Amino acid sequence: MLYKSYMSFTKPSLADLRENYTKAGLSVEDVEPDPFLQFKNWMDEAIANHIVDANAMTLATADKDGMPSARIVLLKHYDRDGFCFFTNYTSQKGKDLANNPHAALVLHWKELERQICIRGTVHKTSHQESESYFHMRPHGSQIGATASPQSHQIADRSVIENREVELLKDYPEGTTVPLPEFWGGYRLDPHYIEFWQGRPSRLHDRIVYTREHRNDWQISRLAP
């Protein structure tokens, strides 16, 4: 009865919402032997198809007690050493990763009926890498990163707005904003990369790369 009452809140009901995925298939024979090259192929295709925020990805972390949390972050660089994103080191995700340096990433491109799921170990990027990326950001984004005590409780929005005003006086447009000591990058070094292609009847294709040695990957298929 309780389930039925929840169902009545939406028209049509959530249980009736579904898509049948028919755009493409994926087999072991289709993919590159190198997962990073396969990732590049799919990312390039997402960008070519004008997917909005093609580099947006869910980052899942867990604290020292195993309590999980997840949020959307932006992929800003990738190579054979891993996948990089940038944030406040004192944020919830920063605290989680300080105590439990294992995380998962998911990129979802609905328009292409694709997902990429990645698991691995996370470590901070070098100070030089963090500083280089920080100063590539728009001036307003640099000020915002410096102004916000991310994930910490504040009395109201005026706290960060007032801090922004102060920082703009110290560092107006055209000046160099110093890299905050609490801000920088993380690199996820993967041991598992899954390429998921939607298929009809929920019989999706899942091709997985599992790392055996540093540059040695085993490719296999998983049931959907």
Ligand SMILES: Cc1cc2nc3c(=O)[nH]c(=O)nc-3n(C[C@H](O)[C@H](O)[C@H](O)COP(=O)(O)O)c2cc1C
Second form
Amino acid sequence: MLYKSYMSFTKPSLADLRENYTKAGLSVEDVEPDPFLQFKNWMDEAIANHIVDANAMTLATADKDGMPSARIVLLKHYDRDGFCFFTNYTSQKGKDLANNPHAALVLHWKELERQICIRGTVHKTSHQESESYFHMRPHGSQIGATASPQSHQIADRSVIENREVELLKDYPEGTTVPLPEFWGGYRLDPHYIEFWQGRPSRLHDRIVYTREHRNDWQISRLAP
Ligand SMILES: Cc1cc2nc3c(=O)[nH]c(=O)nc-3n(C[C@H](O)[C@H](O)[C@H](O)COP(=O)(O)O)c2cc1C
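Could the form predicted together with this ligand be given as well, to go with the form predicted on its own?
Let us now look at the entire complex, which starts with that chain.
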């Protein structure tokens, strides 16, 4: 009874929403021995296919008691040392990562029927990396990042808008906004990278790279 009324919340019912995935397959023989090259191949395809926000990924962290939280961040750089994103170090995710450096990332490109799941350990990027990325951002974004006490309660929107006005007086367009000490990058150094390709009848392909030692990746298949 409860189930029935729940189902009628949305029309068509959420329980009736389903896609059959048919675009491609993935096997151990298909993939690169190096997961970062495999990641690059898929990211290049996502960009070539004009996927909106192809670099958007869910970042899952957990606080010191193990309580998880997740949110979207943008992947701004990756290489064999890991996957980088930038944020406010005093945010919820920043507090979580200070206490528990284990985290997970998920990218989902529904148009390609693909998902990538990554698990690893997170470290702050160097001050130089944070500074160089901060100053690549549009002036307005630099001011916005400086104005916002991300994840802290504020009385209303005027708190950040007033701060923005003050900062624009000190640092008008064309001047250098200093990198705030509370803002910068993190790099997730992965030990698990999974490539998921949707297949018909929910018999999806999952090819997983796990790492015992640096650059020594084992490749295996998981059941969907
Ligand atoms: C598409 C998209 C991209 C985002 N990119 C970032 C990002 O790169 N860095 C960031 O700090 N927040 C980003 N956000 C906002 C976060 O999802 C989140 O609201 C914010 O970081 C506060 O998270 P927290 O309170 O869990 O720390 C993005 C949100 C969306 C929807």
